[in-house]
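One chain follows as structure tokens, the form predicted alone.
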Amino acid sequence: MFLKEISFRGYRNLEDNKIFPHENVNVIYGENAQGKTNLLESVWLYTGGHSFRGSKDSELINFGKDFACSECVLNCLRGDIDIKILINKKKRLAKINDVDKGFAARIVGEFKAVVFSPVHLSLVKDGPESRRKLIDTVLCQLKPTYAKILSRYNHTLKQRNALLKDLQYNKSNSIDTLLIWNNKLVEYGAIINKERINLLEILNFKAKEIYKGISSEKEKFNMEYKSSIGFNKDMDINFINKMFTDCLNKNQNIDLKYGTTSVGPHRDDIDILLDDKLAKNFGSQGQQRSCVLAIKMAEAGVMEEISGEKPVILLDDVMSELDASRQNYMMNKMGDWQVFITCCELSVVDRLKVGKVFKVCGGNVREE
């Protein structure tokens, strides 16, 4: 898939405009704080997800404006479709081909993209949340039903934690109420666990091969899912369900003591290993970056393999963070994908076969 048109109004600091990207490499350059990342962020919103920078929706609206709008024409297997995202102070709404879809989260799966920013370079060293988010983001785009299950799980978790805190101070509440939330948490959590571990197996297979091509060393790359309830990939969902239930029952007193849920998908992690050692503890900076690059490229490959369409690649100021060999490997692998690259200097991408160049200055996006 690729974007044929992108337009935006009232979005961040960007001046109202419409651009026509190239089917392959698009370079967006300009000095810092001019709006380059804002443009990529507006594209990412077509996935139905939140800002990849973690910004609140209200922060996406330009100062003095009541709303922001980002719209695109997307070419995919279904033909050309129009996606419109409208952001007001309270919510993000979406339309596809002028048909109201309600909340933007309901268009998850229509547009597929992979974003790679300097934040991701610390994926190996970061806490478990960032690695869980990586897997969940891919699954949400590939399986819209997963996004719904994940949302329900998080809502149930919030309710269970609230009850645990209340039970610490209000003993009159029946602890039997906890069983209701336990059952829901297990129902959704078992699905999340199974989907995550299935995807990780495919992602790991691709990342292993890519890492061999990136790294000049001979170390072995591997990823392993670390479950807080102790299941493995060979267990079926019914067995995972039982294990999760047993863990919640076993940890009930601990959960009551601390007012939070101590086991479940929200506590899981993914170990990134080199020669069976944790890359975050034993890998060099170069090795860690090779791990991240392999994972992000594998993410794009998995999305294409499962969906049958190449996702759009968003590279936000990462080219200058990678050496020439890693840059070349990445771009050779993504040669026939639509790619958006932000950078401060064109010299960073002077070896690439660029389709179009856009300069951003003070929020004005101009094709050169």
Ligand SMILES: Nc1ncnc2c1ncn2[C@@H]1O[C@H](COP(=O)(O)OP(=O)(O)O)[C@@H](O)[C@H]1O
Second form
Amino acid sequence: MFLKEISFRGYRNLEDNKIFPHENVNVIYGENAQGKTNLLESVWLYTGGHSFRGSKDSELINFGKDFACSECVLNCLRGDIDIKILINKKKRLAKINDVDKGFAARIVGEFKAVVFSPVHLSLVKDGPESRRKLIDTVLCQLKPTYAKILSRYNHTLKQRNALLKDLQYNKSNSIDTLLIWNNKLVEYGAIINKERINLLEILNFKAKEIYKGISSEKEKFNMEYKSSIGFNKDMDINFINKMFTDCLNKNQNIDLKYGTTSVGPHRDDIDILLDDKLAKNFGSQGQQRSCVLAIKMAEAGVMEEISGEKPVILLDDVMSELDASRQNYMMNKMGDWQVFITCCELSVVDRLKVGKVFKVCGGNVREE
Ligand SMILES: Nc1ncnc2c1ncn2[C@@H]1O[C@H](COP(=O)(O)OP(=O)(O)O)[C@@H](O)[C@H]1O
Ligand SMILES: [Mg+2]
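Following the display of the form predicted alone, present the structure of the form predicted together with the ligand.
Let us now look at the entire complex, which starts with that chain.
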């Protein structure tokens, strides 16, 4: 898929504008703090997800304005579709072909994209949440049912935790209700686990190969799913169900003591390893970057393989860090995907086969 047109109004520091990106490589260049990342961020919002910078919706609106909106024409397998995103101080809403979809999260899966920006180094460096989010974001874009199950799981988890807290003070509250939440948690949680483990296997397979292409060393890349319950990829869903139920029962007293659910997919992690050692603890800055880049490129490959559609790639400040041979490797990998690349110096991308160049200056985006 590729974006044919993008327009935005009242978005961050960007001047209201409409641009016509190239089907392949689009380079967005300009000095610091001009609005390059803002432009990528506005494109990312067509996925229906939150800002990849972790910003609140209200922060996306130009200072002093009440709302921001952006619109695109997306060419995909079913033809051209028009996506509109409207952000006001309270909500982020979406329309597809002028049909109201309500909250933007409802359109997840329509526009498939992969983004890599310096904030994604958190994938290696930070706690497990960012890694769970990575895998959940891919699954949500690929499978609308997964997004539903995940949201039901999270809802059930909240209810269960609230009940656990309640039971600490109010013993009369029936412990039987806990069993009801347990059953639901297991039903949704087992599916989440199975889907995550399956996807990680495909992702890992691709990322290993890409890591070889973009790293200078000979270290071996690997990812492993760390289930808080002890699941692995060889277990079927019924077995996972049973193990999860047993584990909840076994941990019931601990859960009651702390008023929170101690096991389940919300406590799982993914180990990112180089030569069997955690990249987080032992990887250099460069190795950590290569890990994230490999995972992100693999993510795009998996999306294409499973959905049959080429995702759009957003690379924020990535190319300048790579030498010529790695840039070439990346460009070959991205083949005929639509790519948006930001950089400060145009010379950085001299070697690339560029489709269109956009200069961003003080929020003004101009095609060159
Ligand atoms: N809501 C907003 N309204 C107006 N300007 C904003 C808003 N949010 C961020 N900015 C401005 O956007 C600029 C940063 O843009 P950014 O896209 O991060 O720059 P870069 O070109 O370095 O990627 C800063 O000058 C910042 O003040
Ligand atoms: Mg930037």
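Positions refer to the first chain, counted from 1. Just so it is clear, the model here is predicted, and its values are computed rather than measured.
- Treated as two rigid bodies moving between these two forms, the chain carries V124 and Q288 on a single body.
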